[in-house]
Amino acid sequence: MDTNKTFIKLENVSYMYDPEEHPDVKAIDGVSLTVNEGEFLAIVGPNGSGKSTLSKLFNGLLTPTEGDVWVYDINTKDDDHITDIRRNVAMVFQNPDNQMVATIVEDDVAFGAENLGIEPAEIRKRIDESLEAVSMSAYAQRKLHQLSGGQKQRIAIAGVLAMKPRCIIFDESTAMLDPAGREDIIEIMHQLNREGVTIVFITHYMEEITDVDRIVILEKGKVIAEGVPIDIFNQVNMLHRARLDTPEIVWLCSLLRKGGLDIPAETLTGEQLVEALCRLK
């Protein structure tokens, strides 16, 4: 997958949710970015910062007050077009209820690929193989109000594999789960990473984006660092004025430095860190 192909491109986007009442108030403020295609994107921010009216920026979900959010060589302003922008960029949000329409996971899972006019046999075989992507195919004839969050959070994810979308925001989808349950949720976008989709992360907490493939952090609507999460993460000064946590593995590092210990700059994961003190031996 060619990671250096621009997949959707925002230039001088600005939002306002009530022009008219607060022209001076922006939830997004005069921001360009680019999400490349087969990318993993984390975009962090404090609450308020406008990561989750950024995301729905994305996929036309809203549409700017200022500037330009392009698809591939769709505008999201074309509303001609928008159902290929959405069939294309779809979004897993934080509280999986609000995105289920049946009682029946295998029903919830269909829904999607059905409004996009698929025919039943195919559907039928994007449930299945939603279902298995998710390991929940034994869970098909289940009622949802009897999973747990972890759970309906997996089906959720399902029923957007099975419009077989180019691009997934996971809009803080992670926020509602115990950590075992966002551990599983982010082990299965890594893996639909791998599989070539390219995933936008919102999210707050930073431990979770420490083998990403970029950051980009917002604050009060504008991007104020982008960059590889190495150079992220050794700009304690800046992350501590966005009111973000270093990651407890970067942190403990930086301790074991200043206790002496050869500890390379670009370990962020537990692993990494075993690995390291082994080799001082």
Contents of the next structure:
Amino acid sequence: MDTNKTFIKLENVSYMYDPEEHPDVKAIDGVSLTVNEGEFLAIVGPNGSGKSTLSKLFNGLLTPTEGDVWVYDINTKDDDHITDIRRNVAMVFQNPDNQMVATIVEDDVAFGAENLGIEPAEIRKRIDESLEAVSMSAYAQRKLHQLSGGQKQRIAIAGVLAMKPRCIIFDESTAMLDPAGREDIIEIMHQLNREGVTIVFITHYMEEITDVDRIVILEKGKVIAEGVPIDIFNQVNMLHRARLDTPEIVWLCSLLRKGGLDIPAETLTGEQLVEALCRLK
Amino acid sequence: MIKDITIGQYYPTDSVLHRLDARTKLLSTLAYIIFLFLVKNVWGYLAAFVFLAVCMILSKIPIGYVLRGLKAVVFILCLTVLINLFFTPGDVIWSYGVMKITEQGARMAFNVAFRLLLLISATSLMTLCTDTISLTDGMEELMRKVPLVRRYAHELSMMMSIALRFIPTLSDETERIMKAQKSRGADFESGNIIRRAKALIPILVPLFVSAFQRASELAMAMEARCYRGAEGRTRLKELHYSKADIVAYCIVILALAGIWATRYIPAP
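Mind giving me the form predicted together with its partner chain, seeing as the form predicted alone was just shown?
Now the complete complex, all chains and molecules, led by this one.
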């Protein structure tokens, strides 16, 4: 791995919510992990595996009880540079309602940029660009509470984009959306990733991460597996142990293989399966 | 219930009032309210009412929408009127058993009713034609001019804008909790007032719990978006006075002078 391209580095990080009373309850337990510049990393784990805690360690919303988190060369424990970290490592949360500050769409999109002390004319420009990027330009003057969940989440992304971050963490940002809204958001993530933004996507839906660069599986605060999607999905036993569902297609493939059909291991999506099946005859 | 509160709910139109600087509207409303308490007789209320009516027409907001804000205060209004009507000592003009109405009481009730009605309509009109951000920015600017309050100007206005932002969210939530409790057999409609008040507890407790959760999540989201208080912060929409604001100030001063002048007209 090219060390120059390391963006965020976690070194043996542990986090305890209550280190004095319950030093043995570790939400994050000795995790070492790197996020590389420009990659699309997915972090999956069952409920209570510590993935939300982990996401908050990336941009200094929480600081590790043990170990260190580095964003470039800045330690997240360094309070003087915390704004530099957060403007580069932005975050979109799960509940769209609880991350909106303003009543009107454009005011909310402006919030992050205003905090960074950017000139009003430049903020205006950034709002237009950000809303354009999430195809919500027509909604600039609308009231936020009249939008659907998926639309609100797109506005949240626009608000983050207006800070021009190099990395965006999506902390279960699709969990409260309907399937259509979920697909939209994932499409936007891929779009941003193609434009060079590093994406860290935290989720527990395995279907959503068949085409990411790398997957990290978290269980009880520990990394239990790490690798490209094909390798991860084909470790059916490990996924089962971690109480994670295999994507339906992968599961179907494994059943077909058991039935004696020759399906290649890299089949992860419906289209690939159709192709593989057609090739059989 | 909460849906009826129009104070703090912005109603966008392209009227003159909407385009005025928030500070102009805030100061004018404040002055108007102060003058309402200086009014001595029916002429004064009439003048104040006419001025407000003109503003309402100028705002291009449907009158019904402004008046809906009054629905929420009808109860308080009736209560104060009744208390004033029956419990003010003075010359009795009507009595039945222990109940008696005095001349002073009737006057007082009339005054209180008009004062409250005009006060609430004026405030809700002001908030209806000022979007939340301008409103809170305006308050922040004005508070900066006041000693002692100055230090907390930004925090207070931020709290205000978040409170306003969460009104629709929490009102939806209240409705959802009510439905959830009703579906489990909770009864909010029958019984006397104490029973009904007690029935509200299963709504308020979950509502508060959720409000606290939301607050903590919001704080985290604001921090993630680099919020550090007023320090180093710019604004998308900067406030600036225009010619229209100067004209508006002049009109308001004239109108208030008019209201003041009614003190010297003998009461009917």
